[in-house]
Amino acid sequence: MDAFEPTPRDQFSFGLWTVGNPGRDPFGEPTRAVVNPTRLVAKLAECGAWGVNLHDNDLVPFGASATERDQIVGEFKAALEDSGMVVPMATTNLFSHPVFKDGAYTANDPKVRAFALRKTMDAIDLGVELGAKMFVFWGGREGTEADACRDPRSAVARMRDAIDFLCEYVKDNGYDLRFALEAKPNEPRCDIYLATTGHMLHFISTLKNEEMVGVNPEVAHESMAGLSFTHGVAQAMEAGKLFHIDLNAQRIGRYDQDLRFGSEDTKQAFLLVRLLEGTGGGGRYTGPRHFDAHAYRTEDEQGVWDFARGCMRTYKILAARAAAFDADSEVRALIADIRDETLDPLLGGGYSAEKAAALRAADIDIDVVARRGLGYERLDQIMMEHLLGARS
């Protein structure tokens, strides 16, 4: 075994809906045949997977009986504890019914809307009988085609509503549960409600009980509107908001395409990797690294295992190769803070009237200043270089 094998120390994890997703497109029947969840919770632990995430619908169909669904779950906790596996997180799914053709939270029929609580309480019980300490809510339907059909602040409010009414369910039961809300811009729906990270973060502010909810953002979904995921990760970081993360792979301006991690854009994924793993100085992300992906619609089952010991040997490439970068010297002497005795004491800790003045009477040379080249080209080739393999 070489270093870069996951073992569950990594705290990698999948959800079910990953491996388990049969290769079924808007354009194609399924190429591979569905396989129980007891089998991938199997598979991915021979993979090195610490941990398996859940739609309460990717285990338990909808519409099963009572007595149905404690058989399901029953011999899904005897894989999990046969495979020394975990579930860390849990999920419910609000998109595929009819039902929810005008979205779950933010419907404009009521009835919708408390059907979909009442779904949400469901999979919250269930989440936490299987050991979850984390529920994400990703909204794919809460958005419009026909934009007219309601108030924008409407949804916003019924939202708000419902994750409200949820963290105090979660309280009421005393579960040890916290939530975090994913973003996405378009995709069922031609323009979803709440559309990246930095939405969810002040709605977020605005809830009752904003310290139980943070956000799980995805790879994939900020990249299909043209942002910087590693920039839209580091806010929630500063924010403490940072609750669970989705790693995957997406060619910006294509349709959400839930690639194998670091398989695109290897220069962003090296940046989001170096950032989680804090090897530039910051703050370690501690949360699992949960994939949030698909194998081609090529592969077979192997396939799919190969794509699953994909993801986690990227990650943890590119972890090496982010420490090897920022222990640099080279990087280090490029990257160091510029201090000034002078100055430094009037930009932080907030403002004074003698701050005020100080800084009005310093002596800056702009002329000067602008003409300081920063080294910014050979940092990025030094990093490129760290990335191809080409310094250790």
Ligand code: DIG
The other form holds:
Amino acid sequence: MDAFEPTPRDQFSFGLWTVGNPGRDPFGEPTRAVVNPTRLVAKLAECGAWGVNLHDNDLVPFGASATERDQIVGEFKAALEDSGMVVPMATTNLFSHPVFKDGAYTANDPKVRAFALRKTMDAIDLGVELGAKMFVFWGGREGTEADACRDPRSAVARMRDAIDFLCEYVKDNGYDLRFALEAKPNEPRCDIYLATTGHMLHFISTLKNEEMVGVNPEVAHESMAGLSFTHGVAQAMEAGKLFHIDLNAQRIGRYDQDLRFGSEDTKQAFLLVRLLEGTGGGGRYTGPRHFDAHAYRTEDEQGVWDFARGCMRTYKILAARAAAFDADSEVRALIADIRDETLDPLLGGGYSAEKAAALRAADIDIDVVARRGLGYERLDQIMMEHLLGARS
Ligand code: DIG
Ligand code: MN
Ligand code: MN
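Form predicted together with the named molecule structure, per the form predicted on its own context:
Every component of the complex follows; first up is the chain already shown.
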């Protein structure tokens, strides 16, 4: 087995909707047959994945009877048992059925908001039954085309009411479950509320049970907003709120492409993996490495498994490159912290009048500092050479 062969220890996971994507797009019909969830589980295990995630209706068709639901869930549990796969995360489809055309939790019609809560409670029950410890909320329809349709402040308030209610539902049932909120700026709506991970981090601070709630940033979504995904993930990690992550690839300025991980902006994928793996010295992300992506529409089923293997393999190759980069003595010298025994004590640990006076009295020759070269060209060139395999 080569060094980049995935193992369950890597905690790679895929949604049923990713490897089960039949290749439909807004301009064309499916190019692949629908694959049964039990086969998806077996094939993912064969590829070396650890976990499989699902929306409620990826497994239990909308409107299925209780008997049908129990039979389907029973078969799925058996497939999990046979394959050794786990279900780390579950979520609710609040975007496919036409009833959600004006949103779910933020819809103007209380009947829609009530139905969305009921559907989510059922999906939470299903996720817990399958062993999920994380529940993702992606508000794909929580947005507008005709912006005058509601006061955007009421949308935020309705979202807060829904998440507060569902946190209490989890507590009332004694479930070991946390929530991860996933942002996206647009598509399928012209504008989606709570558009970026930054918006979500503030929103979480306004919740009654904020300790239960974190974020699930997605590469493609922050990139669609023109933002640095790595910086958004870093802020979430620094706040202790990176509860889950959706890995894929995206070309800037395009619709949500959900491409194979690392297949577009390799430099940013490298910097992201370096951050998550902590090879640069910071804390390591310990949650699932979830690929919310799907194969090109051109692919047959074999191509889907090539896609899945490619996501995991690229992640492991980048992790190895990041470890080599941060072990490189020239890199360590270039990014070593600059120490100043006089100024360092003044810069952390809060304010005091003494510190203010000392800052005013400090001898800082800003012209000398301004002339100092930082060596970042050399640093970035070394990184590129590690990435391109010209330096190890
Ligand atoms: C889209 O990026 C969303 C849905 O696929 C799902 O609800 C969520 C979970 O990763 N991501
Ligand atoms: Mn996406
Ligand atoms: Mn996603």
